[in-house]
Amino acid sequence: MLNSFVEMKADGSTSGGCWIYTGVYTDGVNQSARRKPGSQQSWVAPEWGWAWPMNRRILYNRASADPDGKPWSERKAYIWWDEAAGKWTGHDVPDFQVTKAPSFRPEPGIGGPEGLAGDDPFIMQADGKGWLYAPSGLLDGPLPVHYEPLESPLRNAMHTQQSNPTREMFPRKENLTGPSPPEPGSDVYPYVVTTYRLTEHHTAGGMSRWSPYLAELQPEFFCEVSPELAAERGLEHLGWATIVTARTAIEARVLVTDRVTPLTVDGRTIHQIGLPYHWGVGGGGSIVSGDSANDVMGVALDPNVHIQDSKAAACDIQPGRRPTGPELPRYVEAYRRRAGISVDTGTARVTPEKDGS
């Protein structure tokens, strides 16, 4: 085993599956499950389990000292160079070349880890540099700034612009979006729907649906409301409640707690209505099934490394299980009609003017 991922070689003498995780077994032991008390150890707790790379708690800790080396603040030292011994010391594992002192100066022209000054604490950028803003590699940027997601009840508070101009949009009859301020009919979706992820329902979800332990814990697809928005929509605890977007209707089972809280935002009270991901059909011999949150949700990606941009979209949400069989799609193209959707909503990159320019 190899205790640190600077042990592996170019020349195929090593192997890893996953850097990061080189050194999780130092010595033989699995310093994961490692369980020594805070009281015998030191405030950074270095011996309770282990975090990737290299057991270091804290990345770019470099940057806890001045540019000489030394604690900003001596209440909060957390990496320094000791100029006796020659190397970077301290409570965490040094995120820099350990016996690069703070004076190195590289020679003109040199690249990679072996170009940055010992002063430069950002080792994963090109220049070890901490960046206000993005100057290259941004499709979008280069400051960051605020959208709201591609479907919205609310316009955007910071700007005019109301969503991400750059994002990747896949518009067609089977991926058709709700439309958002300023576009009329924005209101038959008032509530915004978001996703979360379960700790019980593993990723996709396909060992959960089949474990007894874990269906025992997570046994059906449910909605999570506020109790405020319970009462407007007469939602029943442990009833049925549909949900419905530009793209499909499902079902679920209601849960009323006060952790989806209402917010007030320019004078309107919003409600959201938060969802499990990757719930499902469990196919054969699986022990829970149900309808997915994936399927209310329409596909946008971010421009840059193509993550979702759609897992938070606007919805309603009525009483009772949704429709079956035929009519369920007719269910859904009633809302459509009520939107003025069509296969162009939502696809208009830059935000017209209230003027409509």
Second form
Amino acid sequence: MLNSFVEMKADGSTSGGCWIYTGVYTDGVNQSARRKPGSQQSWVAPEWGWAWPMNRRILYNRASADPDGKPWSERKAYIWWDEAAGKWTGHDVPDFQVTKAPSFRPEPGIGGPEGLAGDDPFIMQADGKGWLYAPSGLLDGPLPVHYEPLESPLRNAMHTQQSNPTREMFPRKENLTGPSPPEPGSDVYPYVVTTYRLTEHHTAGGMSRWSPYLAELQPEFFCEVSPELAAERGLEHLGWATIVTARTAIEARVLVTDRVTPLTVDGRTIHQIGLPYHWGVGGGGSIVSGDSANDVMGVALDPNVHIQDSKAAACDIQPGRRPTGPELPRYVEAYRRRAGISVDTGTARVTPEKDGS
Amino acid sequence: MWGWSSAPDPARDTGWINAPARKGFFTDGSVCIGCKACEVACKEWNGIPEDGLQLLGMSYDNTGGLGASTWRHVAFIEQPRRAVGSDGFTPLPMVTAAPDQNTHAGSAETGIRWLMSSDVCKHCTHAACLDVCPTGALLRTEFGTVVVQDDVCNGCGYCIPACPFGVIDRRDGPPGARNVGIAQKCTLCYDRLRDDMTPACAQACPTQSIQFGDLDELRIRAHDRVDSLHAAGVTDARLYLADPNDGIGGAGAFFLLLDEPEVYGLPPDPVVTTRDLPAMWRTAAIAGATLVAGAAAAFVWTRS
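Switching from the form predicted on its own: structure of the form predicted in complex with the partner chain?
So here's everything in the complex, that chain up top.
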């Protein structure tokens, strides 16, 4: 077992596995099993468990000290430059070349890590700086801005532009998008639906729904709603509900819980519906099965790293089980007609300056 | 038969010589995160069958309670934001994030808190299940714990109503599973203890909510924990079954709770169900003797 990834050799004589985890068995000890109480060590508690890489708890921690290497705050002192010893030290493993003094300035024209100065904490960035204004590298820069999700029951309260104009879209009949303000028809899907995980299952359940000890802990697909939404739509605890979006409709058992709270946005009450995304069709040996939350989500991607905008969508919810067979597409289509949905809905990149909101 | 003493030592009282220190669990509900790793680890180690695929609607608890095939059970209690006070709103006590304190699920924003706690067999000092067992299948181990020997149990079921907590039960399935019809419950991993190992649930617990060790030491640690929670403003923190003078003589597995035991589905003041048996037998014996004496007297009286 290597003590650090820097011990890896290119000649094949070492074996480190996933590089970020090298060191978790430093000195032959399972470092991640350490449980030294917080009262017996510094407030950073480096001997409680282990963190990758190299048991470093906060990345870019050089930024916890000012340009001269002194902690910004004595109370929050984290790492600092020890002038006498000529190195960085502190409560965490410095995320910085340990002997590079704060006063170090590179010769002009040098690139890479050697080209960073002693006060450049963001060592994975080309210039060692943290960026708020990002003139290059981002397709939707240069400054952070708020956009509504592609499907939203609300108008963007901060800007005319409703959603990210640089988003990647896949407009086709299998991936329809519901209307968002200022387009008309968003009242047909008045609620927000989001997905999340449960501790008991792993991703879409491909492993955990086949395991009896996990399947029995979370045996059925459910939706979580607030008591207020349950009253508004006549949903009963442990009854069935149908959740419908522009894509399709799914059914889930209802959990009415105070953990879900209606939001008040722009003077309106916005109800949220929570769906764990671990269920799907059964198949050989599956112990539990159910409708898939992913079926009601659409696909649109962020332009930089192509992450799906699939944590939020607009939906309706009704008590009772969903239709099956040919009745299901008819049910979904009736919603689409009422909302005026076509393949072009939601594909306008730039929101018109003047709208009715 | 147990005897009431000021410092009960169940293993030695049962006749174990050179018994090790009494072992137990301290389950600290203030740091339970509801991951249910204890339930899974217990079933894996002890080879317990899956026992039900029902959505119960009790928050995230689909286990329901302890039974023959559930030896650890994590309760989930949602305490709603609309608790009524004089101002129409009663803020519930939360564990706040003091620098040297653990935090607990609770949000000032919604005023709801989510209590979680892992239940288990209490391994009572005065264990009624053991008292009533006619076959000797229930055994007091050298660690002071209570264990069912599945190859001795005849499934009579006397132990089931004897338990003041509803812990022990007969396995009713599935067909083909081990020990169907036999009374089953937590063994405090008797097999692991004899190999100097930590019970599976405590080993799996990622937050040290389940702590295993010598009972004397666990009790001290638990009282310290309550003191620090009280100092942090969590005045409702209390120990449950840690008192050797309670109705079961204190438990081998005791708990730190953040509310009344009833909130967690636990009896507030459990008493060993066999406590009054000697007195009842005495009364029955006196009644019987009286009957016999009366009959004899009547016989003598008619003859004279």
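Just so it is clear, the structure is predicted and the values come from calculations on it, not from any experiment. We call the rigid core the largest set of C-alpha positions that still match within 1.5 Å between the two forms. Numbering follows the first chain given and starts at 1.
Core-superposed comparison between these two forms: the CA of residue 18 exceeds or equals a 2 Å shift. The rigid-core alignment places the CA of residue 9 2 Å or more apart between these two forms.
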